[in-house]
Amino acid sequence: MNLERVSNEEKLGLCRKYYLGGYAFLPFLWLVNVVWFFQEAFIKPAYTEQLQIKAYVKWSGLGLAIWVAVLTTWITIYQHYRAQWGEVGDYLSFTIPLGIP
């Protein structure tokens, strides 16, 4: 979709949908929202809906950063302590890693 061909009201609606969709454990939508609407929010000349788009882009970026931090922390903890957790660590995994921990 080319944002140049879409009205400002439609841009705001689309930005809002991606922002709200990120709360459904779909942080990829927040990434798309930040990348796609960054120029509209911070670089383009001011227009009526820009303040709301800017807020959605900022909150999407913050949500994405928190999600990445939490996921990275969990992956690090799991990889470090999986062997010590024994069966519980194996049950948390989709595949049981083979080899010496």
Given for the second form:
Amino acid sequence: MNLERVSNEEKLGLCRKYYLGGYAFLPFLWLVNVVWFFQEAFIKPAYTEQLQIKAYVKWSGLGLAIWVAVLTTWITIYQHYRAQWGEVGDYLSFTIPLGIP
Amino acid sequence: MTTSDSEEDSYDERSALMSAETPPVPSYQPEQSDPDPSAQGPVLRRAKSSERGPGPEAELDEEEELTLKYGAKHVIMLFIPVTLCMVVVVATIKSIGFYTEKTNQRLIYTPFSEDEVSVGRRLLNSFLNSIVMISVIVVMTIFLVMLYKYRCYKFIHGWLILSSLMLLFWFSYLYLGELFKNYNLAMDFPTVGVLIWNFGAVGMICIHWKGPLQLQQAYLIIISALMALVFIKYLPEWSTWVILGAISIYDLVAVLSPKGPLRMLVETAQERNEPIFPALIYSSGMAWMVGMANPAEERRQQSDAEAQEAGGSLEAEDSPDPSAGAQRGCPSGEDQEEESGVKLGLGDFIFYSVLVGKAAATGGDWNTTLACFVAILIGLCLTLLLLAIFKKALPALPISIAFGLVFYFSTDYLVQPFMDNLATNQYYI
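Given the form predicted on its own, state the structure of the form predicted together with the partner chain.
All chains and molecules follow, beginning with the one already shown.
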């Protein structure tokens, strides 16, 4: 859909729904929210709903940053210590590489 | 607005290509009401064009000229997603062995095995397979058209949602697994869970509800590629080619003949002034031409009828419902805002990718793949040209698939050995 053709109230509603949806373990949704509404929130000239949209975009960005940090930490830990964890490591693994590292 | 909110998979049966019509927009009037300089112009141009026949450069009336001008842009707008889809499929086929491994599993739609000794028997089996598959597709399409005619929208939506759920979650999970195995990477369940959940949920939102246009297009391309990969893996070799041919013929019949199911679908949608389930159609970008009114206040629903594609989703092992791909351009509306964009059914994407992917998997080398790729793009170009001329829903499969098949077999069996011989004997032409 094209944001140009949509009224400001609808834009606000959409931004809000994307923000709320991201709480369901959906950082990707927050990313889409930030990217999609970035221009609306920060670059366009001001209009009534813009303040709220800005707030939603900022909170989405914050949530996204937290998720990225958590995921990166977890992935680093997992990749580094997987072999040492023995059985637990295998249990957690979706794919196990073959061969000798 | 024709936001594609609907389900994606609509491959098979019909691919109708519908042109976006050039609206006689107020903004064009200044050009059209240019009396003197162009007075002799149109006459000359018309004379010229009648000699040359319709073509992209043919200069017919102002309106038709505008339509054809749109044609060139729309061709590019469709080339890019079709190319992307095919690139994804070919890249996967060439790098991940899983999709070209021989498997004894077959879809229930191709019950006849191809492990026969004699050529005749194998050919017979592939024809029988294609008959089974096409009849399943026909039945499903008619079922969908009936549902649509009797306004069982909930059922259709549920069906489409289920099929896109399966595609977005299950197939992408399998694909991800094969990808990691291929590159020998370790991956843990929690991360994979988060990845697939995010991919699938955002995909459902973008396709069935509202989302950024580019993201929606990207998702439609990805699911077409996934579907094409499933087909390439599970359809036996000879059956694939026969099915491709048969489905192009069916597409032709279904879209163009007066009693064809796809045509009925299109007409019903037009009568009711409703958009076709957007999840089954890929809509290339939109150019909004705003007339006098303020768009925010007078946003009206598109009065353009859009072709709806009947489609079902195909499930690999259980009971796939073939989905039809219909392609439709959206005719321009009369009022303030018009959307001009060509729409192509997802079925078309899928079958184009199946052809090129199969060529990459079983053909000689890159010559064959590239030849098929070029053939399909040429076919698409011609189809869009016809679309600009006829301005109604057209099947997008026949021309491209016909060219693709011809190019595949001729390259594989004629050009390839020829080039190899030339290279071996160091003879340069």
